[in-house]
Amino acid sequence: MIPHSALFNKAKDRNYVADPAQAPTEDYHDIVDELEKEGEWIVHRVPDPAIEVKNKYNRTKKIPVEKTWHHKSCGQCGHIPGYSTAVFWINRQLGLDHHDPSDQTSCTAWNYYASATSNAAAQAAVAMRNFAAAHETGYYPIIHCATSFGHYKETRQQLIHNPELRRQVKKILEKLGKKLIMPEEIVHYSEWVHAMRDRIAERQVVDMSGLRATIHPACHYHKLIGEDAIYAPEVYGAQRSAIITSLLQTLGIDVRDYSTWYDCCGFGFRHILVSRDFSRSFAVQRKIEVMKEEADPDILISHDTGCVTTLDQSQFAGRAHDRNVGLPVMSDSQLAALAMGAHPYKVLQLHWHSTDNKPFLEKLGIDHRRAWAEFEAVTDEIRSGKREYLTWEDCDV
């Protein structure tokens, strides 16, 4: 394992700014604030209370802690439902006021990035009609999806600095009867609780200071349009983003380092489609092994749908050729509610993982058996008709 003391110094920090006016990127906040007062979109405000944070460049980023209108994730939802449950839960359990559309779409990334189909304009437009339906609502957008995260933030980027596509993406949503509202920070969900974990860690009831971790950063997250993610000089002297390892210590746990951690998850989208076996190679060789020797860790964390699909079900194809594998690897929403008492099949969903997390819960004390007939009970009742479905009542704590 590499200590995190002996890694970074801040003297030869590349990321950390102490006056963001030295910083070598534009300040997307002035520009937004600019084509505002040009009449070119509406601004659409973080509501208060909102806790302030620091980009990349010691630029101050606001996060809402409440009315938020919560933009899910295709990927989650079909493969990994208890990631965005884990979310509303917390907010549920915080008493936060909080909004789950349905009139939101997908994001369409996955064209994007994946086909290259699509082109700016309509790509923009599916964007710009969300953030709007966000407006409406009154509620402020938080983005489930690095991916979709990432695409919305290069989006940004090309609205601004494209008038065209401005005058193009305002013919559209002028015939859905939509204005164009930007909104004044793109936020990512894991920046949400990144800003909460003081919150999180104050209803704490599951005991997680012997457990050591190792996290993936996702490549969506921190790596495209690199400096609107947070960073901060406690965390890797402001080398890396500061999400999910400020989360994890502020739960008590041992974050743990490793050579491959700026790599991707293997996930990368094109060759997820066309080279899946080279996606589940790459996974398991370059991050899982490679984790499990050089840190030993209990649990993965990462903060994206296609990284912690691709980091955990990858791993039975490397189960069947006798490779290093068998950690388990969660979200880190889904590991915050588990510290704060969450169900971990009722509200977690931990059966749709398919790398084997009972041990992981044994080591935190918590009787698997025990959850699973309770869950097994519920979804009994919804099998024989005598209730509907299953409801967050069944799931608070």
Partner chain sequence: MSAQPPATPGRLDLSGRQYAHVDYDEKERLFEEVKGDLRFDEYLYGCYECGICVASCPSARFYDFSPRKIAQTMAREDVDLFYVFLNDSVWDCSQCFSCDVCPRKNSPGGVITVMREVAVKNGLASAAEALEGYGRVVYKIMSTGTQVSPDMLSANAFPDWGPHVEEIAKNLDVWRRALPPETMHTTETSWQVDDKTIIELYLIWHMTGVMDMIKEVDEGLFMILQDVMEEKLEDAGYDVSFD
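The structure above corresponds to the form predicted on its own; please provide the structure of the form predicted in complex with its partner chain.
Single chain only below; no partners, no other molecules.
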């Protein structure tokens, strides 16, 4: 029976701490280790140094600091390349050993979720092939896209519970000359950003204390196999996932709430291509307009390929309907890099984005005209043949 006095407790006085022993789901750590002991697979251990964080039911999750193998995202690298560039750039500025592989395929989850032109065995084989490739290099896989991340968590669950599937995948990998390797943790890059937020903030050179931001968490990050997502008591009292928010708060940004925080962005997979009114209606009316109305943010930060794409690109069509749009969108990695002094065009590659982000840059005191001129000086040299590429050295601070 709830005591009368409880009605007067304020939310911030309640200190809810989950007890892992009372968790409603199994602990994948135990089963992954058990299956290794039975000889079913080899576990790729998170290398030291690792940062310990907590997931939903207060279980410990290990996040690697360096020696990371970057499992890239199709949509990021293909359409918003500043997103992945920022992740690599931060690693480089922090002097961390990391690897950008060409022996990597897409997770192919679009093939699975959008067109259903795949099946559980194919998806598991693709995932395990990538993990085996990472293991061969000695670097630990870190996943860039939230859908890849969610999908790989699902795949892990399917492999844990289906010996027949494990057998089938193992046979396929043998034919490719590979072993069956299960990573100790499946890590999303935004979890790494969360774990490293203090080190990122140490190198902050752009004052962001005047900024108001809203965040959007990817469905596939915190709803799909939701127990393996990061939670922290100092962020939302561990009632919502800590990713993105923790970084922004550490950078001094005012993170504002809005009533549709939990809603999907409307990406929808095949919808973004063949049923677009769904995607843009949802993005504009359930997310952007609500954020603008209730939180009046300067910037919207998300941590997934599809989310950044949908929320950003949907706003243009929204203007034709006279909707309340015009909120620039970027990833946590791009914002973190910007805070550390990264060039808005050479590193953040903001010219690939849709919604106007110049007012946002101006608010931070960044001279985007000069920055663009610097970038164009490079592209002019590429055009004239004076140089082949923009290099990492060109981007260091």
